[in-house]
Amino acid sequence: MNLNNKHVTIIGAGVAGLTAACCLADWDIHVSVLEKTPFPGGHAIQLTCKATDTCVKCGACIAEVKLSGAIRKPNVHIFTGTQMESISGQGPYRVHYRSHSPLVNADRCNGCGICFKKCPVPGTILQGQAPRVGPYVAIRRDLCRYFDNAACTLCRDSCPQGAIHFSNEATAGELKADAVLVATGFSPYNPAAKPYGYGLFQNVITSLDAERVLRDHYLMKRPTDGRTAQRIAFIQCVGSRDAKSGHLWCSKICCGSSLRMARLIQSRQENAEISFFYIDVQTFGKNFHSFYKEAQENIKMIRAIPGDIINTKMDELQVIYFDPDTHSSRDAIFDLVVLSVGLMPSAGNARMAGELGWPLDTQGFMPPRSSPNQPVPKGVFTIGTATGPMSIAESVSSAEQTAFEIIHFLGER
């Protein structure tokens, strides 16, 4: 089957989109991947490996493997900083996009970090999370002072490689696609509305924040003072399984990710005391029972969801919860609290669904073609967490299966 004259556009360069790109490229199909952020890899590329003495199958390494594989395929083209504008046609489709040129030349940048030190606005310069794939550095236009009045050029002037240039021009483009694959992923829940002080207390962080801390610092450091946190609380189901918010679904990944992270911290910090607040623990992985038994022996498991968190005068966190065993209110003091935030539908799902004529499910996700009574256009497919919460391994499986459905579809055409 000769498919080298076929073209597929993938919207989203997370682990699912990259997996599908590799599979399709192996069949000589030309693949364009549109990624709205400056870096490919999605949320998964930010995760830290949670292996202790052995691999615990957390999946964190998969994203970098898939990214490395995709960029080495000559018939895969990844457009970062690129937003899909609209889709027209009935198949083949015309995918209209708008792309901002990167402000940092990746071929020149060597990741020296001088620009980070010179920039006066924290968070303006972003560091990618896949250094072995490429020296990824990006500048946020919305925070950079240059784009206010051209008053600040400190990063550009100090760059020894001359890798930084300022341009606010956007290029409009169009791709002709025989099939369109939606891999827009998920949005992490913003816990600011919860009574846990997120956004107010610096030592209350999300699970994704914690992943980055462990990846960058090895030990679990407190944001306020850089001190290694010894008393740590993990609070599960923040934003999911939540009737008040209307989020009734389980995010599937939180229990496994948090318990693996907790055991990783304990393996690196001998005296770490970790408490785990939960509704119930969902199974995960082939060795769940043995891993969970070990976790129960080393982690204080509290079957309760806290009602409030107070920042004390000593810059500690007082967690207040109802103890189901004693039927009374209790509290505990921690150095750091990690909120395991749920997987929400991607913020752009409604607009994407409108462009494609693809009905969203009751939760706001884009169900796969195989869903019953799903009136979807030919040549359009969805994968990964765009369709609902799933683990990295499940996202990869979803992408591989759907890639072969696309190959079959293109072969028939």
Ligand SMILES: Cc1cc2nc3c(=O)[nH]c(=O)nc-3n(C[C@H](O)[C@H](O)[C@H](O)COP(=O)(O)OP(=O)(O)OC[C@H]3O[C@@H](n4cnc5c(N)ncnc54)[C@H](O)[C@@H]3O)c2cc1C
Given for the second form:
Amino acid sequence: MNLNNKHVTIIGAGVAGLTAACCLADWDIHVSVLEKTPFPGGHAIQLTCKATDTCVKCGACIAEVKLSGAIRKPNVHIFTGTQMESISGQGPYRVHYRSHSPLVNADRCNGCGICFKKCPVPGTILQGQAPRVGPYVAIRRDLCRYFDNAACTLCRDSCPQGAIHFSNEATAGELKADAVLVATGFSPYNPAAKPYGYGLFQNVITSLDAERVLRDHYLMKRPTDGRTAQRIAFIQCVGSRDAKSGHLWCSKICCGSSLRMARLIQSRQENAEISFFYIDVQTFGKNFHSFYKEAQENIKMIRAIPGDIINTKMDELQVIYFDPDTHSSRDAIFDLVVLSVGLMPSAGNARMAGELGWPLDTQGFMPPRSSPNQPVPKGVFTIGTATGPMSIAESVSSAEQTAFEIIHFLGER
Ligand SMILES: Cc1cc2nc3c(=O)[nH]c(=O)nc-3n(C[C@H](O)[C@H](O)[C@H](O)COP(=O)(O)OP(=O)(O)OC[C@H]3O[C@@H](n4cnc5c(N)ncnc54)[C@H](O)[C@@H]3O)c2cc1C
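Output the form predicted in complex with the named molecule next; the form predicted on its own has already been displayed.
First the chain shown before, then all remaining chains and molecules of the complex.
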């Protein structure tokens, strides 16, 4: 089958989009991947490896493997800082996009990290976790003070390589696509509305924040004073299985991911005391049962979801919960609280679905074309967590399977 005159546009360069890009490229198909953020790799590239003395099969390393694979394929072109604007045609399609040029010149940047130290707004400069891909530094336009009032140029002025330039120019472009693949992933739940003080108490962080802390500092440091947290609480199901928010689904990955993180912390911080507040533990995955058994012996498991958190005068966190064993209200003091946030439909799903004519499910995800009665546009496909919560391994497998459906579709055409 000769497919070297075929073009596929993938929207989203997370682990699912990158996996599909590699599979399609192996069949000589020309692949364009549009990624709205400055980095390819999606959420998975932001995760930290949870291996202790052995691999615990968290899957975090898969994203980097897929990213370095996709970058090396000559027929895969990744457009970062790029959003799909609209789509026209009935197949083949024309995909119209708008692209911001990166603020950091990757050829000049040597990853020295001086810009991180100079930047006054934490989180504005991002370091990609992809050593195989080279230093991957990017600046978030939405947080950068240069774009606020054009006053701050500290990072640019301090860069010894002259790698940073500020420009807000956007270019528009168009791609021909014989097939379009939606791999726009998920949005992590924003827990600001929950009574846990997220956004008010700096030592209440999300599980995604915790991934960054461990990656950047190796130990679980408190944001307020940089002390290593000893007493740590994990609160599960924040935003998932939550009737109040209307999110009844289980996000599937949170229990495994948080327990692996808890054991990683204990392997690095001998005296860490970890409490795990949960509804019930979802033990998916091969060998997870034996890992879970061992985790239970080292972690205080509390089958309750806390009702409130108070920041004490001593800058500790008082967690209040209903103890199912004693049937009474109890509290416990922690240095740090990690909220295990659920996987929500990607913020742009409704717009994307409207543009493509793809029906959303009742939860707001874009389900795969599994139902024969479901009318979906020909040549449009969906994969990964754009379709619903799933792990990295499941996202990879959905991408591989769908890539073969696309190859079959293009071959027939
Ligand atoms: C805190 C946390 C911990 C986790 N831990 C684990 C774990 O230990 N093991 C595990 O297997 N899984 C874990 N996961 C789940 C894992 O992150 C997902 O399975 C994986 O990231 C899904 O990949 P994806 O490509 O489907 O989506 P994403 O990673 O969300 O990637 C989608 C990409 O599409 C881009 N995009 C979105 N909309 C557009 C648009 N309109 N135009 C262009 N680009 C767009 C996004 O910027 C993003 O880069 C964790 C998730 C969280 C939040």
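Rigid core (definition): largest C-alpha set, two forms, superposition within 1.5 Å. Numbering follows the first chain given and starts at 1. Note that the structure is predicted; figures quoted are calculated from it, not measured.
Look at Y321 and decide if its Cα position differs by 2 Å or more between the two forms after superposing on the rigid core. Comparing the forms between the two forms, which are aligned on their rigid core, Y321 does not shift its C-alpha by 2 Å or more.
Can a Cα shift of no less than 2 Å be assigned to G226 between the two forms, given superposition on the rigid core? No.
When C-alpha atoms are superposed, by how many degrees is the smaller rigid part rotated relative to the larger between the two forms? Rigid-part rotation, C-alpha based: 10 degrees.
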